[in-house]
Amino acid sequence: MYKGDAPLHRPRPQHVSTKMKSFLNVQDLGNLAEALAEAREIKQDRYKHVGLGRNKTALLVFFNNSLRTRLSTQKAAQNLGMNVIVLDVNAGAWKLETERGVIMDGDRSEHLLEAIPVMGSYCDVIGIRSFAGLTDRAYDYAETVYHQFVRYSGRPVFAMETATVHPLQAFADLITIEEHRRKPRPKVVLTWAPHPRALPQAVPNSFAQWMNAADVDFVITHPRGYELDPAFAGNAPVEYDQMKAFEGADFIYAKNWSCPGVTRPEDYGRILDDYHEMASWTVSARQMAVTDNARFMHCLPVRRGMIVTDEVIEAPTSLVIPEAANREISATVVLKRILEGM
């Protein structure tokens, strides 16, 4: 059940299409009940709208590695009858400069400000995947690369993960929770877990943002110093005792993230503690035992033995595979709405 929605088992509402020009945050999707109803319809017939993208081309631009995002978004575009061009910037293009005012005397041969309008001339819709650099918080949180595409491409742009958000993942997470909820207002816990590398905050930011928009009992748990930006965490309660946060939970969403630098900007992108010393935060049977037989979720890829134990991720309550499969559905809904707005 979602804010403003009627009880969970009422007849499905008649879908009213929401046209989109870009997709970055949950607000861009509009009413969540309608979006979830549309996702259910698409899941029943993925090719119902195959004519919508006829003679349209989606350009998927990857500045970073991808497995689920690349495959699911390409499949979603094909579900709608679109042509798809995939560009791996690091493997199949000139190295791109993103900063203004620089003297390009290094190994970067082309500026993004010329590359973007060229890309736009070959397609109708552009998807962007560009991770945070984790060195300049202001640059990352301004979503500089994404907004350059919005400004200079002349095409609708959607985020396939950016410096601060991963909305296609969060939408798929919400679809998965809707499919597996056992009560009208489940308790959903986002938990930090250890990792050997510094990771961006995009996935936890989006998950928090989307859970705050949904009618769930949402709690965030992490060690002190890892507080998410209030723009995404909102008023969600933070519980620093992981075991207490897990009590009675229906869904556990595990994810590592580096320091967001909210209170100490100089710590942005850092790992604040040796991950060996944080092993107690790894999601194991010990934590899951205090939940209400909670479903385990993670965006993948996942480092077993660090984020989660084999026992938990392989249990019948693990949703990581259905969750990944729903990436195709979330991307299909988003692309459909963008096409309807053209």
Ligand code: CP
The other form holds:
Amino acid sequence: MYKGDAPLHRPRPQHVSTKMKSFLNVQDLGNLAEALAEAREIKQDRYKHVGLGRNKTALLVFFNNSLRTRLSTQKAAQNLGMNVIVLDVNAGAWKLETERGVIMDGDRSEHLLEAIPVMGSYCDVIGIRSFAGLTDRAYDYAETVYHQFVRYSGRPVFAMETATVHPLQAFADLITIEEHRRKPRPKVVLTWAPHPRALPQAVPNSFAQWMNAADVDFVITHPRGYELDPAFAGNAPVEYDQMKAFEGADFIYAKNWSCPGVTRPEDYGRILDDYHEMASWTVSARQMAVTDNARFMHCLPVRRGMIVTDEVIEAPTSLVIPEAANREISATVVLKRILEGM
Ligand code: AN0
Ligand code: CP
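I have the form predicted alone already, so could you send the form predicted in complex with this ligand?
To see the whole picture, the full complex is given below, headed by that same chain.
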């Protein structure tokens, strides 16, 4: 049993019943071609469904920092005519205990198991940003916090980057690739790049999951030891030679991630080598030269000089800004689907 997976003697709230109750994985969206068509339609007229969210409230709960997710998801909810409440848990709310069975004599004043149903009582839909702790793999990969929200809020819940996934990002990435592809089946490369701090695997996990579901030629490249969980990476080929992986690529998707702990569980969440020694992995003109004039992508925020050079991110082939703009579109489609199911 995982920390916090509480066998609570409390009935689950029964406020609502929805079709799309949860948005975590690519499967939650159903047919991808239909979802992409819907995204195109929303982009033509993002206020088309402004009546759908009337008198409905979206609560966006942030346990971690955000720029894009915070703004684009609020905007998406407003496109649909919803009211929006944003809660920054670490900026003004009571510090929340997440583990069950502890004596709460520390600095945490409230338990998530009371906080969640209370939050659910003020809204119709809940978005959660709660990053991986990167210390307990089983706890993170069970999506413990997310599932507690699903179980105890009685509301549809969608991920705004949870412990293992960032589906709103991956959907926006797919929309961006669809808009910019120059051939029916483009070659898309997910490349690891260096970073001074340990980062979650949520973005590469979701990107891999969504690319595996899309009609693209998908390749992953990273130093040995950073193998992604097969639940997300599936059978996608891994090429350990970054230059080889980049050959003929149409899209380069850069991201750092810490050790997923697949081959060595004891390394979970660690940076395996000093980032100074990994400088050759920084995406620069040298690697981009062997691609097929590839478009550069990154979810942002990005550290220049670590993940990518100024030259590559500023080039006309860089898609980072339209990619971020598409977050509004992916979030509008997802919230629309949730509202339609109510
Ligand atoms: C986060 C991550 O790597 O998961 C959020 C990316 C959208 N990035 C940082 O914490 C810098
Ligand atoms: N890409 C992304 O999710 O950015 P934020 O962390 O700023 O929301």
